[in-house]
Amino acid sequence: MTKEISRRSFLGLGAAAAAMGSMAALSGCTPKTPDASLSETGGQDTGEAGTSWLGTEPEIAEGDITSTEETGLLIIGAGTAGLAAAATAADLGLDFMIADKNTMVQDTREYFGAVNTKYTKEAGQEVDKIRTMNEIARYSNGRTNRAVLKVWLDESAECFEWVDELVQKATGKELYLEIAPDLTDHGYFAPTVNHMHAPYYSGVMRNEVLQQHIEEAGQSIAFGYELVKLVHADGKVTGAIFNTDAGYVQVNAKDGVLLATGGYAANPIMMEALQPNVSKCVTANSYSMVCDGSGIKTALWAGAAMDEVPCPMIFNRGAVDVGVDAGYIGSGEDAIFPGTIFQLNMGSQPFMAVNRKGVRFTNESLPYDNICNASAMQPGGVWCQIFDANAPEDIDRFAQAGCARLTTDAIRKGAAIDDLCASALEPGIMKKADTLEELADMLGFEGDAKQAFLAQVERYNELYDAQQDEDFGKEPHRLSAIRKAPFYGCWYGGSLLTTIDGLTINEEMQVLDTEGNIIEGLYAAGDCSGSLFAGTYPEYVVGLACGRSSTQGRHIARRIAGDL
């Protein structure tokens, strides 16, 4: 049986736009791997996080395999990394096969981080590679494998310009380069790397263009191929076994197997085992339902190592109603988050935020996941964002970066706040009132919490008037007054987009075992691969996740073809 996923509508900018997008680490910094005896014991819990989530590698009898196929490079996963690899393989005349358990290509994230493209240089925004390398490594507390990172730094421009030519030829979309803001005031470096094709998230998108390119080369994607296990022995992978409508199919791959199967955000059992702190602040999901960690598990069964430090990508946009706590509802594989709005883009604007006691607890202006992490230590794991009728002017002044900028762009084009927040206002999740007292009641503040909330608004207005946040250090231009009716308020938790810790790899994207040795014939790219991120995603290096996935996929195909 296969899972089908359709392209998501963007709910955060009114009914039509939203954006895509960490938690405390587990102890240690060495690659994590299941206990060596798991395959024999059936996956018993061991250690703090436990490993029962891994289970036992399936045994498929030779007689149960209905057919066998032969190929050169086997690419598993038709997402960002897999399609880039397959389209490159098609260009270079490689013998390859691309398989996916879906019935269509997976979602496209329109962002593409690339370093020093022709567009960057034309705009006079050339990026300092070494400074960028150091900044990304800083986010991970030094756990970034810089050799893996350098592949993106050195090859992403060529990769994007290849993709750009295909997209513009197929769609006529225009290239938009996001000029990064100066974030010196709050201690971050933001290089200009984000490229997008406008109009965003409409018409034929990048993944569909790559699919068309593959098909025009006479190849096709084998949909409905659900990965069951890798074919491996003596530290070498030679193929994979899939469950299909025609039964079990074994594909032998003489040039290797590329796992491009995504992360494990849609697997609550893995999430609770490997990233238990996520559920303390997340209220909504924006992940692909097929990113269930199945590809990662097959590699672990084959002896692979995995990043020790988890890294979720959480955005501060999981709007929920009054009284809703963060965390899963239900248990096991059926557990879900309570939010019904997968992302409300307004949540990423740095307006005042308070906890259930009515008081501020953090600087709301930092990267998306910072307030999520801080809220994990607050009652219910949620926070409440407050703004007033001056929000359009405030948002224009805030000048947010990345996908939060979609709200900025919409405001600058004349969009009304009520339209941008329609997906939360119409069902009553976001509250709107003529007085702050009325708003406090609607948001569930009672007694001492209500008085604290009203006092906090007064204090925040004082900080705005003084243009100095003495409490939490927010930049002056991202302070705002809360005085002009109507007043708005909405409760939020995090929205989980994906996981970006994965299999340990080297700079050739070859998967490594627990001793650091190459597992011959096995590659990983994109969100199922690791060795790049730890703890938190470098939010101000906009588009890095998509850019590295595409670049890694293309690198593998070029390397196998002898084009590098």
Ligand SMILES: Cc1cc2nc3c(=O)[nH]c(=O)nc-3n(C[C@H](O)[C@H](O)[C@H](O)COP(=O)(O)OP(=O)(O)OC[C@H]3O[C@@H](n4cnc5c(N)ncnc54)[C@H](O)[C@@H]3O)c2cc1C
The other form holds:
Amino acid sequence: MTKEISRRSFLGLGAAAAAMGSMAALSGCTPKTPDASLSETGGQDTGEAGTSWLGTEPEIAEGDITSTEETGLLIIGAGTAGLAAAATAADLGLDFMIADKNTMVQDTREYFGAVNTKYTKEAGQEVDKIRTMNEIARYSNGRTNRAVLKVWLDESAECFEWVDELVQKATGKELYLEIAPDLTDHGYFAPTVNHMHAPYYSGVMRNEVLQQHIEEAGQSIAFGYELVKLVHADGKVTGAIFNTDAGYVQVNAKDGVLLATGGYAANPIMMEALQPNVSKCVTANSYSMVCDGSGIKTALWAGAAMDEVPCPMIFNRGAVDVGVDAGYIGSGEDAIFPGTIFQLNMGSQPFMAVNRKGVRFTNESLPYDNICNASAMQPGGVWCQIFDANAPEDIDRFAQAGCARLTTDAIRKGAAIDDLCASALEPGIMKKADTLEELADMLGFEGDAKQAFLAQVERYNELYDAQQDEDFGKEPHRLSAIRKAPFYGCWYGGSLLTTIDGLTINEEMQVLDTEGNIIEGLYAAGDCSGSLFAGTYPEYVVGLACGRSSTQGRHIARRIAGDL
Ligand SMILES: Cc1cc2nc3c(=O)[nH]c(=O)nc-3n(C[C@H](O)[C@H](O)[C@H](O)COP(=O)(O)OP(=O)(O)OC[C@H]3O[C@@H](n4cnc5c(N)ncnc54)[C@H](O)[C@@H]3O)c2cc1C
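What I would like now is the form predicted in complex with the ligand, since the data block earlier showed the form predicted alone; can you produce it?
Below, the chain from earlier opens the complete complex, with every other chain and molecule after it.
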């Protein structure tokens, strides 16, 4: 299996997945490695325990620079954050340049979190900003820099309304506001922040609209520009050096360099060093292959600090066959997760889940990565989801939030379970049987595990009948009976999307060094930046990752232009 074929379905819903432009983007991805010193480890070790993944900053002799360009603001990365920065810079007449190592803009992420937009207000869904702030900080166990978070809380409405106008004008798509469900009965707060453009994942997407907007302003994106190091001295960044088809190009940036190079999920060496839990519970690759942490490394070489607590974005949808364990296959930079289905959306429905011993081990109705983290402590790091022929009614009653709701919406429109799960049923990864005994055999439960599994189903049915989960406290409306054939079962691990721990920044997105000083001339936005998340992604603040990335990118351009 190559990395190129590994990233397929974000939605895990056949038709919607097929519609995603994201897959096309990957085939156009040709990240280049300039020389041996820039390979993932560089073959070098800094000598400090646990930092061999960082390698050392490459030496590039002046004579090896084939050309030098001058600009005002240099934006590196044409994804969510970088495009918002560049399109804003174009609007405000800034002198800027945007560069990306790929041959096209990054995939658009549809779910966009914005606080108190005109749409939210019109729908009578005004969000309590302080409550939202405290909720996000609770997920990070207090590590959220509230000043950094406030930029999203205060400016995301303006940012979304700006981009929405561009998208609606260019595509004719309509705005869809997702009204958040009331989750208070299981202890989470879900503010209504998620905005999307319908029809989802089809036609011209937001990132292409922004690209077009930049081009209409007479600018173009410098594709095939791979950042290899920053130009820096005495705590100040003045430019960057790129590897291009024409050799090394140095770009001097008098107004600063913005790193918008994404996370490091596609760098298994960094992942294993910084996020050991991931290899204990992830089975599938949903990340973008271009997000390899190379931008983060350049800033660390220039003296930047990075979050100390990692934060992966993991969804509970990495469907795998019987007997497959979570964790990387292979080692080094080519290591990859075993799953061939990258997201089966059904995995996010809170049906009964058991471990390889046939027993429940967690409340299945929590943020996506909760069951993944719990499964890291179970045999093989995987769990098995079970449901029956009543699944459509169950899913309707579960009323999930965020992208798990894609299954809900499809069911409400009359989709059949077998169609929604075709990508897993057809290759035999999801099992379907007329009796529970038969299902248990197909799922690999043998001996004591089979008896435990059958007893667990009985117990779960009792909990459903009593409408009270005495074992794990799942909300009554998310319990379901398992009595009506056909019965379905499927093993899952987590699917890794991205990483959202990154470079330490302040509220102006200026990168800080290890002593908390501003590194002059260096900004970071989006997944390569940190200071917001730790341990887990605040899943019920739907679209926060994309919303904050865009808002941060736009903020930097507005600040430099004196528009804030
Ligand atoms: C499949 C998937 C679906 C998601 N869906 C959602 C969603 O719906 N809502 C949501 O809120 N979040 C979603 N996320 C998370 C969200 O995508 C990110 O948090 C956000 O888009 C990050 O934006 P970014 O600008 O930091 O990075 P990206 O948008 O990933 O852009 C990074 C860019 O940097 C470039 N780059 C990297 N290294 C270099 C280098 N060395 N030199 C030059 N260029 C470089 C890359 O080519 C890329 O174009 C999703 C993530 C995935 C993987």
